[in-house]
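Just one chain follows, in the form predicted alone, and it is written as structure tokens.
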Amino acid sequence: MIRASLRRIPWARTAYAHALSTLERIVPLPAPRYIQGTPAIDDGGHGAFYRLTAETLGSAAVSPETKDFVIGVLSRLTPIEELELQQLKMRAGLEKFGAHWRHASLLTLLSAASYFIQPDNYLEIGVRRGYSAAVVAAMCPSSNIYGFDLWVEDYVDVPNPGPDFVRGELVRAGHQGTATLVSGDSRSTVPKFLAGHPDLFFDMITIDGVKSIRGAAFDFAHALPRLKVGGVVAYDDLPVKPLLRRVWNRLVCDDDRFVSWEFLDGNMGVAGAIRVKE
């Protein structure tokens, strides 16, 4: 009640945000409790010759192919102005830049990433309307999909009808696999998950939940492990919240385990990791 008073005070609302930010930079973040013998993506046998590389990774998700790809799988999603002016983006990019267009974003990257690991299992935490889910479903229509999300009314002006909509959505895509969407708060709705099924491993894990330090640092530390060795995990909005950087090059970045590519640009940004090792 104070806090809501207070920030109806101009001054009170700019030194609450000032010492929010200040928090976010020092709190400590939780670390991801790896586990041994994490087993790894199915390469036919190929790892000890040549693998998944990031700037391969980068290099598809900014192509005209993977665009072409993405406009297709938005186009038989129930049509929203949102969308629209997606695919418009994209065919406006395309038509004057042509191949030259470097430009990527979530769903470039999934995309991309679901074209080369062709998932059997993949974990997103933060559904909204699921365009990303709807991506990967249609690259890999059998694949399993496991969404976590609050479904908050109207998030960021945009309906967001919720998961009975989003399994809709994904069979627009051509999903023929489950679709597993559990409602709630991530920092205990994923843990309460994944501890009910120790055996569950992801081929790849969005993460475009929470938008706090801590709150993206605890999707982060609970979904890491469950990645398989040569998985990709991917992360959105870098340049809209830098403060997220930390998470990223904390948990990511400066693990071994991982190599990482980002496409920055402005306010556009998008970031992904292999994962290389146990």
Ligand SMILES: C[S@@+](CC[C@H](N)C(=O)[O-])C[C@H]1O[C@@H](n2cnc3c(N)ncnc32)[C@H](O)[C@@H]1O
The other form holds:
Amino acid sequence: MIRASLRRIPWARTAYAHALSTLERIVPLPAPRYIQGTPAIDDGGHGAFYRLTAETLGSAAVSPETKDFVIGVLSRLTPIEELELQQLKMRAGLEKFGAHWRHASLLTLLSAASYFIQPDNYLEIGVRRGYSAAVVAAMCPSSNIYGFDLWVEDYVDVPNPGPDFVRGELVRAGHQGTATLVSGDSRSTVPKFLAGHPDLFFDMITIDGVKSIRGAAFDFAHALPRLKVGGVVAYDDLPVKPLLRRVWNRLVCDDDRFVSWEFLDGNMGVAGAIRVKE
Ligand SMILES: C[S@@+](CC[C@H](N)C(=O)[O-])C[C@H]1O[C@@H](n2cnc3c(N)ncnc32)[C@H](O)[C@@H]1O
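For comparison with the form predicted alone, provide the form predicted in complex with the ligand.
Below is the entire complex, every chain and molecule, led by the chain shown above.
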């Protein structure tokens, strides 16, 4: 209502956006409450020497093999212009730069992480049409997928049909595990669901839902304590919305539980981190 009225007055619109951005810069962020006795991913008894490093994750995320895999998964999903464009761009990059192409996206990062981790449980906040979840499902068909979304209509001007559609996409990707898709605002659905599943921990987590600084921080604060030691957390859109960097830096990079890797290029980018400590 306020936004609708302000949209009609240009100077008020600018002032409103400025006030919001200032508020986002200074607003205090919630802190994750970590849990004693958090389980670790089975590393086959090799310990720290063989653990997945941030550079290894990044190297796999930019590799041609990973891009080929992602293109293959996307080609199995319901065709839509946006998806076809993504495949076209990836094919063009591979053709032009070959193995030298240093480029990663949320999809290639998740593909690489799924390859190394073979997740039992994957949590995604912000699922939309299920592209990321489909990549995880294709790499690890037996994984159990937990997705939370508000299914905002026509998100980025593309139909956002909801959980039944996403279930269908997961099947197209070859998924055979369980898919639990919860509708509603993640700031309330995620903590409520996790409170009802106190023993549930995740091997991989993607935070890609609400893009306000406080909303994203709440998603991190709720989800991070449920990431297994050795697990990976992924985050999209850092450069697109630089204020979100504050959340990533504060809640992940500045915490010695995590080692992180980032790919940034112009207005694109993705970040991932491995939990190395309880
Ligand atoms: C960037 S898209 C997710 C893309 C998806 N991770 C992928 O890779 O295909 C963001 C999604 O977050 C959802 N979303 C936005 N605000 C939300 C909120 N407060 N709670 C839950 N989901 C939300 C939108 O409906 C949208 O589907």
